[in-house]
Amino acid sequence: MIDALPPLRDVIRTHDLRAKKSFGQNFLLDLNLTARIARAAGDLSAADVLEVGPGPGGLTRGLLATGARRVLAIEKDPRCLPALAEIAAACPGRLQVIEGDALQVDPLAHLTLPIKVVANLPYNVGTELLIRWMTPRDWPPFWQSLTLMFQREVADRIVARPGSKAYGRLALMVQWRAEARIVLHLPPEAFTPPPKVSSAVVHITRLEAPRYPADAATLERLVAAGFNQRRKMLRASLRGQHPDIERLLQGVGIPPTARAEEIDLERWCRLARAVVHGLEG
């Protein structure tokens, strides 16, 4: 029984599970705050759960206990091991952990669908996961939804609108493809050790199709070529993108002058398919 199990600052003691920044580690011990994160994710009775970075186990505990179907925990760090195993001794069948890095993990040959991810990513590797689970080869991806910690800044860039300065590639990329919230604000005392920036929870659902159609490639290629150089007009930050783009951003209803934070994802994916198709498309 998941209950049973001692408090996590007990577990770390006994099992000397001092946070690394080479891990990115910042452990979250609040067993009621790791309950909140996954009750953020949903109903979990159905799906199969993937947490990376489960450290310790305190938000791998919630999840269990909040009745996720089966939970594949990915670590990178070996002195976490025998925590998580006995967490998985208290939940016969339910808990999987690997020692890995979760870049180089096929979840699909582990889990069943549906498939739900939820964790408390490490800092080092939040964003570059989030983009690979955003730009799968084809789409719907292999996940539903992800409930992820991020540091707070990093939960602006994904939520902002145009206009503000969080607003940019990030922000593109996920709502492209996916409704996203901050759905919960943590201070950095609520990790040991405490991080020098708060942090906040993202829960991200997948759209079946992209919100508007474009090529992934081609709108990649405009948006990062457009916020490269976000004090330039379009005009000149694009002056590479297409030799007559001063003519099809006018034709989308993008003023030339204009620079990438004033343009909405609609006008970006309307650009990317008259930089393919010409203005027909």
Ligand code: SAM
The other form holds:
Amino acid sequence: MIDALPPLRDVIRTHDLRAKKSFGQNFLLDLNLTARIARAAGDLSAADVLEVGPGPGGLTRGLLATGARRVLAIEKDPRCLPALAEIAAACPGRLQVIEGDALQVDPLAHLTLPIKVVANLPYNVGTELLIRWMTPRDWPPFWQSLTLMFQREVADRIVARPGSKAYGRLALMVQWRAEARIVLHLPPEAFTPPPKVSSAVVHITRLEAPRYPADAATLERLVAAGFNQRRKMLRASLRGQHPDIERLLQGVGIPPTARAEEIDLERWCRLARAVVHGLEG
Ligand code: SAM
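Here we have the form predicted on its own; I need the corresponding form predicted in complex with S-adenosylmethionine (SAM).
To see the whole picture, the full complex is given below, headed by that same chain.
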């Protein structure tokens, strides 16, 4: 039984799991908190869960206790494997642990749809995986939802709205094909050892189709050009994107003097369509 497992502080002592900076380790040891994060992922009883970076297994326990059908946990630090094996033994057939780099493992080789992703990751790996999960070759992607811990500032960028300082490529990339909201804020002291910054859990649910039609590569190229020079007017920052960019901007209802951060998703998509197909009707 999962409730009979020892407290995480004892697990860390028994297996000598002192947090290592090189693995980006800041552990969550409060099982009430990890259960809350697991619940933020919604009903897991009919889903397989991909957990990246389980560490000593606090969140893993939360996922299993919340009723996840099956959990695949990918962990890079071999020191954590004995602790994770104890959890697997307490839940026969429900937890599979792979030692490896999550950036290299194909989850579909091990899991059955529907799949939900839940993770408290090192911040650099988290952003890289988020971008990868948001930009698969085909949409919809393999996952139904992503419930991920980020540093607060990155979480704010994911859910940002037009006109705010945090609004940019990340917000547009995520919100074009998914619903994103912050479900939990965590202070540094929630972790052992505490990181320098605050954190937040973001819950992202995929849409079955993009919110507005657009070619993904064109949209990404325009948004990148616009926000790479976010202080500039769009007629200048997008000059290299189309020979007639000023007319296209006007045609889709974007003042050529506007800046990237003022433009909502719908108009970015309209512009992407105009760049590919010309102005509509
Ligand atoms: N999930 C645990 C928790 O909440 O206490 C640990 C969180 S800690 C911030 C991040 C974990 O990810 C560490 O256990 C670390 O070893 C692991 N990790 C780091 N890079 C990884 C990678 N590329 N693939 C898989 N795991 C990784």
